[in-house]
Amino acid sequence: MSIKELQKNIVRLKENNDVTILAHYYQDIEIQEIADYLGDSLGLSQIANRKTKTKYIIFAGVLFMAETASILNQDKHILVPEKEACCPLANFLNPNIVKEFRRAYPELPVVTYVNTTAAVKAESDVCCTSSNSVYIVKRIKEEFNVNEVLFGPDNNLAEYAEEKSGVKIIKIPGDGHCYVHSHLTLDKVKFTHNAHPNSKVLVHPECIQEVRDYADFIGSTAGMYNYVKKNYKNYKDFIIGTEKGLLDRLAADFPNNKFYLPSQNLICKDMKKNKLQTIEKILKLLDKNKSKKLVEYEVKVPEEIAQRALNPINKMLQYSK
């Protein structure tokens, strides 16, 4: 079967069997085709919350992300097309490591990034995004009227965020980063501008301190995507500092533009774990009714955690009303 056929089957299991497909920007762009809804990890948990009226989730991406779409929707049923595609990222930081700073610094809030375990959030005090990083840490500081904050677990992250916000940031763990966005160096994303050197050069605060102060725009995933979307009439040329399906899913939106990737090594291996014949699969099964089958690719957070965890994202929610 080819990949047209296997697309229009999938199209027409889910529109028979009452199920909304999610993908993240960074899946391949065959699985992007056949979602009804793309965007980054956080827009599309509140996309299954808001929009979604479906029962069936089937959610391309990594774990953590289904995770914070079930707790935003304990009534729904979120599906995988792949358990195993966690995120290296999210796995830096557990719940002990949390308490462990909790212990260290108990004057202090905690402040986790959304790609984190729903367990590390049930420990935190506010969650953020990459877009919203800075303004949550100066909501918190105020709010707990202290000086310095808690942040886990990416160090790019927290680096940028104590930058732009001129708030202390103590890291957990640590160590923390993304291999994806922390491996790019500047003479990669010099070098292709050197090539192209009427680009505009987009990337992804969860890049080195160098490769973002090099940048013409620091950005989230939705945020390089809107930048382009703005700017496109503007400008032909983009280098895009970030996994390659967003370049991908660029280029199909915008033909008439040139996009360039700084480094082959920007691949999320998890992200790509996910395939179309997995997700034909779980709508199969749906569609002959053994949804007692789909236990293997559900992802539901216990309630007690999901209570838990949710305090964090609706206090994040809050502040950036």
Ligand code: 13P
Given for the second form:
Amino acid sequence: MSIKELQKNIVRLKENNDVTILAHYYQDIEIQEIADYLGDSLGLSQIANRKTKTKYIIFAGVLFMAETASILNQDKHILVPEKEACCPLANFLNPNIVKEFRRAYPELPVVTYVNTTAAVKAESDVCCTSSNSVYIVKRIKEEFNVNEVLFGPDNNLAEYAEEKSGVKIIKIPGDGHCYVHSHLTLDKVKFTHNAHPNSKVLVHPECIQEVRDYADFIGSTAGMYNYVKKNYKNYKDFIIGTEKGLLDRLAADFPNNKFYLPSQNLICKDMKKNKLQTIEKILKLLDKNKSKKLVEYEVKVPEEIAQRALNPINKMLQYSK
Ligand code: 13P
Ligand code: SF4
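Could I see the form predicted together with 1,3-dihydroxyacetonephosphate next, after the form predicted on its own?
Complete assembly follows, chain above in first position.
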């Protein structure tokens, strides 16, 4: 079966079986094309919170995103094409580390990036994403009336949020990073920029400081997308300092512009574990009422953890309105 036929079949099965498909910008383009909603991590959690009416959600992203959707939708079934698709950055933090820092700094609020497990969120005061981290740390500092906040696990995002918000951040732990973004060096960005000197340089805040300092724009995946949408008539070329999936989306949506990846290593292996064929397999199980077999694909956060993790997620969503 060709990709186009597979996609057509997926769309038909999805519509007949009360399913919404959410996909992150880092998914393969053929998965992005069959999604009902495509977005960054904040946008997708807002959609999971307010817009999905179907009984089933297939979440094409990584596990923490599906867990967040499950926490926000306890009455729905959240299905993932690949349970092994996890975010390695999330593994830098566990509930014990958060508790240790809380003991050391009992008066300070804990801000955790959404790229964490549900168990870590359950120990947090508020969550944030790459698109709202600056605003969230300012708001929580005011709410707690303190001068510093605890923030984890991404060190680069922590430094970015501290720099832009003016709020002092204590990193929990000291070495959390995303292997995809933190390996992007300034030399690679400059090399690509020298080859395309008129291009605008867009990077994700998970990139290292010297790369961020060099960029024309720093933002989440949706932030970068919107930057291009606003500026594609003024500039022809863009260097995209994030996972390749976003570049594929931009190249498809803005065919008269040129997009360059500054490193061939900007591939998140976990995001790429999801396959169209598995999405079709899940939909076929639903279509044949084989709901027992769906267990293999369903993400369910234990109720006690989900209850506690809901507060910091809701606080983030309220703050991000
Ligand atoms: P966004 O918040 O930009 O979607 O990023 C999520 C992510 O995993 C970045 O690596
Ligand atoms: Fe995690 Fe990095 Fe992959 Fe994003 S790109 S999901 S932070 S490993």
